[in-house]
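We begin with a single chain expressed as structure tokens, specifically the form predicted alone.
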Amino acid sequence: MSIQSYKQNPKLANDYEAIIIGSGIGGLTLAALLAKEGKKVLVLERHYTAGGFTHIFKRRGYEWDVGIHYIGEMQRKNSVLRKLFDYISDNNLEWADMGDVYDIIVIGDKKYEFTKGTQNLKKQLKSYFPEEAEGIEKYFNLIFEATKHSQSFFMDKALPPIMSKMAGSFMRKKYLKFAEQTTYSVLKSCTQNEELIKVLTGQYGDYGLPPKQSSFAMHCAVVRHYLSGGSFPVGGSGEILKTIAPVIAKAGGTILTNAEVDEVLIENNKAVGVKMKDGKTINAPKTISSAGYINTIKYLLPNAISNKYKLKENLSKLKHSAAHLGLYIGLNGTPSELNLPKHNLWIYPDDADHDTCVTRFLEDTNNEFPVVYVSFPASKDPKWNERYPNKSTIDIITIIPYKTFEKWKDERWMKRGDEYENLKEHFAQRLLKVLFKHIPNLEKHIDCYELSTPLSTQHFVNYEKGEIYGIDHSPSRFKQNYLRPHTPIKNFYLTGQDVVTAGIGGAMFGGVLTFSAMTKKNILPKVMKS
């Protein structure tokens, strides 16, 4: 696959045509698109494993997916996202359908199923809220209208700055009408039923902000993404890197792990390569950061350049997205024996709206979790039993304030002491209690579990506050026109989810837009014909 370790003195080519900092799916997508055009690309990853949130980890005879829990659009074989995955993996990535129900929203003792297919979902929602049929229709009309206008908004990001200056405001205007409103304010124009609003926003954990804080445009993107149901990579999410890496290697490219970049090298306002942490330099005609906007400006660009273009002033307009806890559980028994579902559970308190639940928990984490997301990857993957017979896994995620664990931020991973481990165990037990309340038969089958904290995310993904979705998806985020591939520095570009939106689809389209910005080509017609 040509994934090498920088620590082991790899053999590098002398003539890479681009260097990409960060091996998340945005960087991998861009690298594969360039490779398919015959470009030799070097991808630099600071950690020992590549793939960003698509990577897996193994412990105690189990395997867990850290960021890929389900992906929409994969059962629509002519969808842009499916075709893009097929293109950058040379059709070697397979997908398993999760079934007719992909999410169940649990509010107290009530359950609401999200069924695949727009008409099916409408019908299901109307069965729960028959008096809200008109509001539900209006809601879906707004989802599709916002989605329709998103194309020109994001196309503007790939335009050369001078062209964007002339036409960009027109291209962005209609989408911004939706993006500048909160999810809650738009839904209140559809219905006054707070329970319905709570159900309709039951996937807010997929972008990390409750409805009174999130941009309606981000909400629309997530809802639209899953209308055709959910899918999971056959063989686990590790197959994503495993199938994309050979495409990059085929053009002579390399993915290098344990390869931390210290600084982007800039001469005469032109990016010429990177300086590594050990002082070595690697040169290339073009350099791209897939490390996130905040990390790029704060840590990768020389201060003189940041000051020259006042780039650090942009940081005051941005906020980190939510931090999270992840509980990874190993169980004795096959998914079928344990009766594990393929659908996800979104579990919420029933005594308040999402925003109130989040606020009170962030103020005092002794309060009830505002959201508990439960995923069953072992049952989603049809090849799981071949790899891990008589075993199963569960992932549980909730939000947590970064400050809860901040005092250990300078301690080494796995060496943070008893107080830290005891606090982790406290939260792990609370999350297990939620699981057992809803699926009590699992308690006797637990073999092992491990909790990740925001410091784990900080360590492995290098997000400053352990955030899961980069920059938060508030209305103000969509007004920041500098969140685009082009930068003021010649031959230096940005890519990944901060360029578009959160999630694997957003990050991948970040790669597509950066490819267009770099090459002045629209690759999508070629992708769709492949």
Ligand SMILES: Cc1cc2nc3c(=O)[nH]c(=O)nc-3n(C[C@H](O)[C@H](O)[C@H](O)COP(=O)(O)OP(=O)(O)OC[C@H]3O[C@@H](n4cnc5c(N)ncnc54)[C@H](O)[C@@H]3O)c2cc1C
The other form holds:
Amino acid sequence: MSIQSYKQNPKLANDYEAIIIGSGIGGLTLAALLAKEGKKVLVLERHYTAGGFTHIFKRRGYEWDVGIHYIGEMQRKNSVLRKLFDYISDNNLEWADMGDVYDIIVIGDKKYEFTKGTQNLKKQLKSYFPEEAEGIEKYFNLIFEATKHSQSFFMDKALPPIMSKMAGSFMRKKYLKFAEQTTYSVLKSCTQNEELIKVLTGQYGDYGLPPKQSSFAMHCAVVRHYLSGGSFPVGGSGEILKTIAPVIAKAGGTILTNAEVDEVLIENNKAVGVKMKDGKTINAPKTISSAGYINTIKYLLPNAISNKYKLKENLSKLKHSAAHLGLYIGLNGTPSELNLPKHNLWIYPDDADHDTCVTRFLEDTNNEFPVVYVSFPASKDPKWNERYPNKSTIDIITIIPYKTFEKWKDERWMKRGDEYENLKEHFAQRLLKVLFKHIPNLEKHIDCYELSTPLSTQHFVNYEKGEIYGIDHSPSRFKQNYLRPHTPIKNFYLTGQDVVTAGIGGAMFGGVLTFSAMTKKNILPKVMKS
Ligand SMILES: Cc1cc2nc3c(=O)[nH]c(=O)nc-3n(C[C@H](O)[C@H](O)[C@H](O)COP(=O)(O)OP(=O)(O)OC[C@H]3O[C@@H](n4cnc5c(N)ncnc54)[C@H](O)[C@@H]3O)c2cc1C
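Provide the structure of the form predicted in complex with the ligand, given the form predicted alone shown above.
Shown next: the complete complex, the earlier chain at its head.
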């Protein structure tokens, strides 16, 4: 069996060629790429279920996705990301198109549709802001210009350190020119219209930082990613793990849940395996951490090693991304009976810009939510009705300061007491109120709901401040050259979202880069030919 639990006496091989810590899409991508080359890998996951943010959870007869609401580029069958998904799932993962409109930005009473296709989107935006046609053109040119230079920036990350020392600064230079600027400053060079800026940055929740704080490179990556529309896995996000795990198993690999790694074992500056939380050790010639940079440096490497290489000094240059609340709602009725759309809603206050809204909410959470993101997964999955007849689900997400829930951080999951539950209920009611304001007919169909807090993210996916997207995507992040697969320790590598950027695509490219760093092979030509 390819997925086993560490608690249940798993049958392990004694000759794994690599150990990957963390079974998120970054770790799974790397594991599958290695497996396709015949390598037997062991993926260790501390949660009781595998998949990282791609995991689903089931309760009260419903199923909810945690960290996937839409993925771009899947309808372009020859896009690198689509080919990569096809390759690591042996073509077994199918994608459902979300239709012509993938996002709607709601600002007060106004609605702005993001339509599939660059030309369509441009046209749509120009119809909302006819006097800004020139600025909109300039904006799209900048998006494509930045994207063009991203390839060599990220390719540098896979180079051996010595080669990167020689060629790296040249390879990074052009992209860094964009990455070093905030989204807002670049947009200001295109238009003075603040409403247009607010609309163009209406997907900022996809990377968690408002325009005056985020890097323009991250903004570009997200906008461009969705230009050809949004897609959702047929059968739900759980299909991602279901289709990739057999590929890993075919080469003799294993995914182990309930398997928390305590420390990476290092001898003579070489990684030789891991020590598990229960003290047992597992050895392999190569070890890779997909558990996030901060986790890895702070908790998984022995102190003597991180001190030797001054790795903890890097942490002071990084910030956690925002924490979030997730409201998972179950409804009576099919998506079509309830008239649920496939597109997402991004609901914003209309009295201030994004940065002001975020700042005032982080200072006082009684202020209006700076963003309320609403996704309708049941209507996105064409197999939903056969899997969950007469039911629907909705996910709502907003930002929340970690400190709002921090005082319960040492309490056990489900046992955090009445005060915690009451605070959750307070936020759940406020989020429901926003939903009902925009889609009033849903109120009578609500069957159940459950709110996740930053402590849920901490508990299930091990992000210490409940951060939603790993390291935040400020201009400074892109200058941190150590966010790359190679580490100063021989045979020890990093992968996943912190190596590239957040997002399923970003984390998967993390897997691709780490594969290249480990094997000195560029796998993409093979992926594209497959
Ligand atoms: C609410 C939310 C919505 C999102 N929506 C989208 C979306 O619609 N589209 C999109 O493209 N992206 C979305 N994302 C982002 C995307 O899900 C992530 O960027 C991506 O999944 C990260 O993958 P990863 O493999 O780097 O890390 P993760 O998925 O976080 O995996 C890391 C894994 O490491 C494990 N781990 C940590 N420490 C240890 C240890 N000591 N031992 C063993 N295992 C350990 C964790 O339990 C976890 O499973 C969303 C994220 C969130 C949180």
